[in-house]
Amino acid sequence: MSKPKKEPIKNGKLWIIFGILFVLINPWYFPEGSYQPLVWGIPYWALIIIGASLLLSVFISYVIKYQWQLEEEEEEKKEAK
């Protein structure tokens, strides 16, 4: 038996999880003009806000497709019964 979805802006837990996603791809934590040690020619701020990036992609997708609750899915349920 499934768990019931809830609509994910009541999970705090999500909200927490954007905030820190959200502060690690913004730069302003980084000193300034600091870029060593480069990584293959890419300052390490830069590769740490492409896998911030990337996490918060996934993050994002893993939101819609298992925390997001359709109206729709349950109509078409309905219908299909």
Second form
Amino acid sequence: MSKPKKEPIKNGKLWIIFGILFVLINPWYFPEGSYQPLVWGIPYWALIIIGASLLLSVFISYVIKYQWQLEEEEEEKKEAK
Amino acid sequence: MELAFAGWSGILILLMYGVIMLGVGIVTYWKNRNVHESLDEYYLGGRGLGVMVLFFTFFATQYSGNTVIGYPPTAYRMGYEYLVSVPYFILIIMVYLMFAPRMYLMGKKYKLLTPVDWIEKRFKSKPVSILAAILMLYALGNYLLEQFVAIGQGVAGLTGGTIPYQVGVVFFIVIMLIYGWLGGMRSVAYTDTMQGIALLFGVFMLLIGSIIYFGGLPNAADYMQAYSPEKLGVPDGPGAVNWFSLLVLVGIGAAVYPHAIQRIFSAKSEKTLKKSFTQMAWMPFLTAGVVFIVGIIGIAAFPDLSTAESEKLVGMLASAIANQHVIFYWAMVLLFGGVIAAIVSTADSVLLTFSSIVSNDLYGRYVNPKASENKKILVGKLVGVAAVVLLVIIAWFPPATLYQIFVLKFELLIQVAPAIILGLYWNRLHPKAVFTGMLVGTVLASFMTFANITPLGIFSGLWGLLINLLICVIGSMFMSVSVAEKEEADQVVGM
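Could I have the structure of this protein in the form predicted in complex with its partner chain, to go alongside the form predicted alone above?
Up next: the whole complex, starting with the chain shown before.
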């Protein structure tokens, strides 16, 4: 059984999510100069940016694993031979 | 930089690193005697790099000694605004997802050796290929220069000046040239692995030591609240624009690094490449994030440093920590040895790619296409050595701060991105439009950089890229591509 070929660039939905995550890793949506509350000495907005960055890493890992499938199977078949 | 632990222990570690690197080169050469007979073998390690080695060699191209030595001072000066260094390293992987899957396939299908190879295959245009090659060589040369300056400063610092700047540069460059010469990509990738591990270990010890002896982030936050609340606060308008510019510039620029693209070609399989990228997507937290925290801790540990003084922040922190405990003493010696090794490992990757573009894209394609592969490799190596000698002479008179040079190389490198990425997907992209866009983008970005014009606070390289893209797209729409050309492009990019 052969899995369908998948290429991230061809899937528009993925790039909408990447777009949203990109918007979230820019600190434009906080009031300028604010830093309270501090959590473990880290300003709240920095924590949110780190959170958004983590989400970006999670999503990248997901896309690599499930949405990128061009050659793998053929390469594995070759290896098996 | 004066380090409390500098001296004989530094010299010992440096010699040890040097010997190991040479050993790696010799063993690799022994195992792969035919390496100089084929460009594929020499420059791409026979397209057979496995997950771990591929991961570390990507790691070494993105993170260098500069990340450890140069980033904390920037965080020290900018405060939390420099947190941008974490997401921008993640963004590089996102940009890879735009083109790496297909680029890997193209590399395999057409046996591509360098990014210029791809551009030539896609556009079959001498002007486009040569302009792209020149831009890449310029950026790589600039990058190499930055590494040489850093090697010299690092060695002089670690040995407490016992080994002068110049001797340090020459010693490591000679070692780098020897192992690179012997084993090509394999030597480079294996030494990258060793150097990456040393660096990661050292950086974590630096973080732990800083937290134990200087108090962690809460302590730093108290200090900033009292004396410099702007370093804690959300970046203001220009700060946010700067953040955005850095994200885009570094995200795209570092993804189209010629040596990074070459690593896509070196992967053993798609699976290997995917695994390495997944790991890379998480590394920013463990590297850029860690050195960022170190810089922030420095704000409270060494307050009120001038810009020039703050450049030595990591040395000051490491010295203070090394004095506290013998474990930290040796950890810091290892860290600084690791930093120097990491700089060498970034430099060797860059040099190898520099040589491959000369070998394959300039000499092999235009000067002497009939030359044997062995001869092409030899020419690449010799031109590489000549370039190194020239750069060392420039490195003798090091420029002030590393950060400024860093931005400059991206401004130009990023101009090849439309040709490489858009060319993968759009069969109507016209070679003349690509050439004009690349040239105008380059001239505009250079002019704006030297004249120091940054409209809306956005970096000049991005303005260049915008014009470049517009010319590529609009130009291609107006210029008709003949049916034959379109079919050919279809065949090249079609899968």
